[in-house]
Each structure stands twice: as C-alpha cells, then as structure tokens.
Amino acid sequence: MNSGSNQQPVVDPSREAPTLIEVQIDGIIGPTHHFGGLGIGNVASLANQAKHSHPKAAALEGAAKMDQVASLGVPQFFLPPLVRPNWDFLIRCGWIDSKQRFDRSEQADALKRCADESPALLSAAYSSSYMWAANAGTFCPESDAMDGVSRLVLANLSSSLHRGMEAVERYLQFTDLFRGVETVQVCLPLPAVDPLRDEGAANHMRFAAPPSSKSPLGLHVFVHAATSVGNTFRSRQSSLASRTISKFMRLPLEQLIFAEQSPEAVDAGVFHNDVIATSNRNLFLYHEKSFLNADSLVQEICIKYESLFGTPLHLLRIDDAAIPLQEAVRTYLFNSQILSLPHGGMHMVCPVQCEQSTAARELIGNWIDDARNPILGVSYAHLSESMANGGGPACLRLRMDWPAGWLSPSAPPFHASYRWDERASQKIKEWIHRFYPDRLATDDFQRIDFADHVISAVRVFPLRG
C-alpha cells in the first residue's frame, strides 16, 4: 500500500481495467453514543441535545442493519469504535497537564472541571460521531484514476469541534485495512484549515455504467456549499476542498463535475449532500431543491453520463410538492442506502421513518412497481438512536468500489479482521451486550469510573486487525 504522495500521473493506456464490486464499510456505534447537539446545521442533533441516549440499543440497531446488507450478498465490512474519552484531545485543550496524563486523580479532576466550565468540549472528547463512516473520507477506484491507483483521501472534518480528532485515527485504521495492497493509496487529510474543510463521501457521488455494461469508469460529482450559504447554518464542505481532492484522485476532466448546494436546503437542515440527493451506478435520486441552478446541473450530469456510457441516466427527481424539504430531512429518504445486488438490480435500505411517511412509502412502492426502475426491493431499518442525532442508513457507511481481485478467495486476507459475517456479528453483539450502557446522560461523563469502563470496553473489542 502506498501512502500519500503528490507524484504526477502516469497514464498507462495498455492497463486492463478491473471489474468493480461495491463494498459497504460501517462504523460500529460506540459505547459513549450521546446527544451532544454539536452537529452544525443538523436539526435532529440540535433538537435532541442533552436528552438521554441508549448506546446499547444504538449499537445493536447498527449491527442489525449490517446483517440486512450482508444477507443480500453485498460485501459488508466494519470499522471498530475509537477510544473515548480522547485524553490527547483534552490535553491539547489544556484540561490535563501532559506530564500527569496517566494520573487517575488528575483525570478525575479534569473531567469534573471540564463538565462545569466547558461541557461542549467534554461532549466532543466523548463523541461517538465516528459511527457515521460516510464522513471518513472520499474513495476513487483505480479504474477512474489516470495513473491506475485507487485512493482514499481521509476527511479532515475541520468544521466540527467533535469530529476533527477522528482524522488521524481513521488514517491508521484504513492503513491497516489495506495493508499489503500495492494499488491503493491512503492519503492523509487535507490541512485542517477552514478554506479546506472536508466532510468526505457525504458530499460526493460516483455514477457508473448500468450492470449490463462492462465499462469500469465512474463519473464523479463533488458537492459543496458557498462559504455563507444562508441565514441560519454555515457550510461544512468547501469548494476548494472538493477541487483539491479531485486533483489527489488524478481524475480526468471528462469524469468530473462540481455542484453547489441550494442555500434553502442547507438552511432547512441539509448539512450534507446525502441528506437530499444520492446516486448508485446509473440511478440519480434527488430533490428539486438539492442544488443551486439544479436544472442546468442535472443536464450537465446527464450529458456527461451519456457521453461516457452511451446510455441515459435514470433520473428520480422528487418535487417539493411531493416531499417538502422539511419532510425529506425528517424521513431521511435521500439518506437511504441504495445497494447494487450481486446478480443485478438495486435494493433500498430505508429508515423506518420512510415507511411511516405515507408520501415516502408510496413513492418507494411506485419505484419498485416500475419495471424500468432498477430498484427491485426495499427493507426498512430501525435506527432511532442514530436518526435522533441526524444520521440515517447511508450516514453509517462508507461505500467503495473495489477491484474484484481484492475480494477473491485467492487474495491475501488483508481485510479479514474487518469483514462482517455471522461470526463477527455474533461476537460483536455479545461484546455490546456485555459492555454498553443501556442509558446514558451527559452527567456520566464527569465520572472517572465511567471513563475507565468505556475505555476498557473498546480496548477489548473482540476483533482486531
């Protein structure tokens, strides 16, 4: 595996393009899952701030969703939870003297002082936001890059107090996941400065040919928002970050589009593109108020798509009259997980809120009944705890298109410790039942015995690389 470098692309026209297989990588929901209200522009997170959370139920809901996906034959992987509270973060913020970092009485005192004087900072140190793996980074398969190298650019997550600390930790995890693979490059995040704020694949869509085509190419759409997008919420993805990531990935211009979010959507709680628009291969599902100058953008996407693949893109445009912005945000219809099935066709994993919404449920039913639509079926996931923090099925996973060789039986088992199968599901659920609290209040964060417990729990996670 190569780590981040800025070497110039070397195009090899004779290289054989690989067959790609869609892979899902979910973040295991951690034992400190709570409602800190720290998500900028995330209306669910803000509305539920300081309410009691239920970490055990949350983690089991996430595990059940992975079971659903794996049962459909889609390769499912996971990322272990990160250690929280993050003592290094509290040290860097001045709450603990680095010389006394292992002094238990110093730690206990720091937790109590921080809870009294800076509760948001303590909430950030305990955050389980790494569960939303869609923000971990942006991936480009080798077939799309001019130099034939797959790249994962880790997100710096610099716009949020509680998320920026994840970047280096995720770099270490993905470096381990891809160990021994020479054709993938795990790239360190962009510098954590405001003009380069990046929140990963939640603001990126990759279109590809329909399953009947053998073309491995992808059309990449990077979505950002203006620096000042509206009257209420600030943008979390910058144009400069998106353009810089596209350069990292060595993408040719004919496979690249940049789009801007609608200010109205951002102010309605669309803090990431995947709350209001999504894609899967030759399918584009979007709300009419997703983008600035939406009609011209969609036309550009359709023209580039057809020029690449010789077939039209399948559009599912949802008008505001059918699903108003507020209902789209409440149900997270557009954050449904659209899966490519191994034998063709697609399947949607939707939040149960979509099933409970008459308008959303009828729309989904019409898509499935339409023989021209690639969506063949739907299942509903109960993700009440994640949804209460503004994270639906697609937020919990990072989707990648891997060369088939990475998953072949003859390939080195570089990913064996991260594969979700029956054994992993059973062991991880047993671990969750043993260590996770049923109920959690933010007042628990100032207790050193609670900190000791959750740190010990993560350190004995049953499956390690």
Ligand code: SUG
The other form holds:
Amino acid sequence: MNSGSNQQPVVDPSREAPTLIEVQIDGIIGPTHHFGGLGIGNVASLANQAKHSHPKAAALEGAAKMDQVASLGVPQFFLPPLVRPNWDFLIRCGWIDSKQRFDRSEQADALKRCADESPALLSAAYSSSYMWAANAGTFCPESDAMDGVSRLVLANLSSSLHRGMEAVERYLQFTDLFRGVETVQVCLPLPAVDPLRDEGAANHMRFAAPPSSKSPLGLHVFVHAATSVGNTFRSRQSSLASRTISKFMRLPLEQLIFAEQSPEAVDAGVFHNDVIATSNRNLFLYHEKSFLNADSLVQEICIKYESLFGTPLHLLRIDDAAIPLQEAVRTYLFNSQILSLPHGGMHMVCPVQCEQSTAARELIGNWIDDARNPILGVSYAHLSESMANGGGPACLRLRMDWPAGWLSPSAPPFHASYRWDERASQKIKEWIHRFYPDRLATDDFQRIDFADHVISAVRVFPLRG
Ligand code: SUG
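Moving on from the form predicted on its own, kindly provide the form predicted in complex with the ligand as a structure.
Below is the entire complex, every chain and molecule, led by the chain shown above.
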C-alpha cells in the first residue's frame, strides 16, 4: 500500500493488536561525506565548514555502529547511499541543460562554473546528508492508528538547501523496502513549503508500555521548533507540519501531545529535539531546558502515560547544573541510541564524547548502577566524522516499531536485502574500502573524474533491493 489518502478513519474493533519489535534502520554514510557548513542552527556543521573530511573512515565508523547494535540481537537494517552529485538538482538549478546532462564536457564545465560561482549549491548537490536516517520520516505502527494501518510519512526536509532533495529518493527506497506489505502506507512527504517544513523522527518521540506489559499502544509526542521571535537560528520543524502528520497517522487524542522547543535550547545549537531529549518505551531522558514550559509539558506526558498504561513513566531529567546546554550539545549525550534488548532491559550506545566528559560519564554510570531504571549497559561509538557535522548515534538511524509478524521466520522476508547481518557487513565494508576516498576537500567536487568515480561507486553498491 503506498501514498496517503485522507479518507475517514475506520475503526475495526475486532482487530487484534500485534506485538511490536523495535528495529533500527541506518543510512550508509556516502563517499562524498564532507563538511559543507550547511546545517542550519547546527553548531558543529557551521564550525567545521570546509575542513577536510574522511569519507572512508566515516563510513566504517557508521558500519561499526551497526555491527555493535546487531551484536546485541537488535534487528538492524540499512539504507543504501544515494547517487551524488545529484544531476537532477543541478539541472533544476540551471547549471546544466537537461538535454546535455549526459555530455561529459558539458558536465565538466557545469561543475567548474558551479564551483566558482555557487559553491554552496555544488556542496548541496554532493551532500551525503541522507546518512542521518532519523530525518527520513516519521513512523506510526498500526496498533496506534484508528484505522489499523501502519504509516511512514516521509519528511520534506524543506528548510535546508542540501536536504530537500532526499525526500523523493527516500520515498522510492522505502516503497521498495516495504514492497508487498499490505498493512503499511508509505506516504509522500508533505508539500515542500515553509509552513509545512518537517524533519521527521528527530522531532518525534513514541512512548510505550514497559517491556513486561503486552500493550502495543504508543503515546506520540511531536516536538516543533520554537515559535517565539529573537532566535539566532531559523527553526526547522513547523507546528503545522507536526499537527498535519499526526492527522495523517489517524492518532487518537489520548495518544497525542504537541510540545515546543525552548528558544534557549535552539540558540545553543539544538536544531532537532533529539539533540536534547529522547525516549524509549517507558523511559524519558530530557534536559530541563529542552522545552518551553517544560514542567507542565512533562506533567501532561506523565498523566497521559499513566492513564494509558497504568504505570508511571520513568523520568531521567537532567539539570543544567549537571550538564549545561553547551555540554549537552558538545557531547550529544541525549542523542545516544537507547535500544530495547530482546530479553528485556535497555542498552545505550553513546558517542565516545560522553565517555570523555566526566559529567556525562558519571551520569551514565549512575543510571546503569540504579536498578530502578531499565538501562542495563552502555557502549561507546566512535563517530567523529558524523559528529563533526552534528550527527550522533541516534541521528544515523530511523527507529520503527514493527509488528512482530513482519519479522517472523514464516513471513515473506520483504526486507531481506536491507538487513544488516554478517554477510552484508562484510560485503559493504569491502565496497567502502575499495571505492571511498580516504580524504576529501570540497575542491574535488569540480573534477569530472571525481564525479564519475563516486557515481559509479554508488551504482555498484553490492546489495540492492
Ligand atoms: O541536518 N547535518 C545534519 C545533521 C542531522 C542530524 N540529525 C538529527 N539530529 N536527527 C543537519 O543539520 C551538515 C552537512 C554539511 O554541513 O555538509 C548536516 O546536514
């Protein structure tokens, strides 16, 4: 089932709600990973603009994180890299005529002229920003929807010069990934206009029952950017987009909350909610300065959570005195990937920057020692290249709660060619070693031989759907 329609919800009271399994879908880091300085409100991206990047090391770091997650028994999937430079984008921006798109000397000329006259646009055409899969879309499992349909609403990413182009390419990838699954709707992104700007799951949290409970329901919190004037940075997620997506998903009001980021957090470099707050099932980790009117918001979340699940939500509130906003943004503690382990309990994959920060390391140690919360262990991921562009462990993955039947051994494995297992890991790492540049400067983008190389590299990606 593809594309959304706006028919009225149909509730089927006899339907049986399925058990859900949390899956992780990472974007493979591409061979043109670089520091374009294009991330709006993203202090790491702005600070590292035009530095040399290391695409091979970057992609191997991302692969190692997927190995780490898969080794815990958590279902891990990947999305193949997208073809860059994006010639369609360059054609639409007038740098080459569509009739000449396959003419090599015209291509070479277009790259050179664009590099001289509009380097930001060329950087966008080469961007590997699709690697941050948390921004690909927002997912709602069928058990939460009033009409019993699972939906993935792709994000339009319309705020950013370099990211808007991902939306349609991602739509095609997910349509392929879910090929043949009748109970999921892959929905086109909202219209790519400023009032509907949307950045996907990075601004959405789904709370669920503790693992001991069988309830498949979820409480959805959509976080939009600060609306008050005076922000240093332009906001990325509009309130209208969040509200429209929640309607699309046919969510009942009892399972729905809207929240606003605090302007102070946005000004400190919190360009997405997942930089300063995160959830996993019955756990809520947040910074005291994450939200506007944080106390009343958290109270609302707790009340709705308890009335849905009959048990309290586990809160980990971090005060500014313990981790100041700037330290939170530097370490990306809140962007740690919290995983539900197959046999109960949770595990955190934190950026190595948290291990190197005394304050963050001590907090994590205390959580593990405290038997009252579900966190059982931690591992640290080295993601220096992604982090230098403002992307931590949780940014690199889209988390979805899939009906267990989709993964059962007796079901058709529609997702088989996107599964990260030992074979995929080995093949993809070999391919990275063979084709990825060790070091990249944005000057390389104007070379036609470089463009040819990275396009052919992605075309021979070893595992295609
Ligand atoms: O959109 N960085 C990304 C980082 C996305 C992080 N995702 C989440 N928080 N979920 C962004 O700002 C930098 C690219 C550059 O500057 O070349 C960039 O796009």
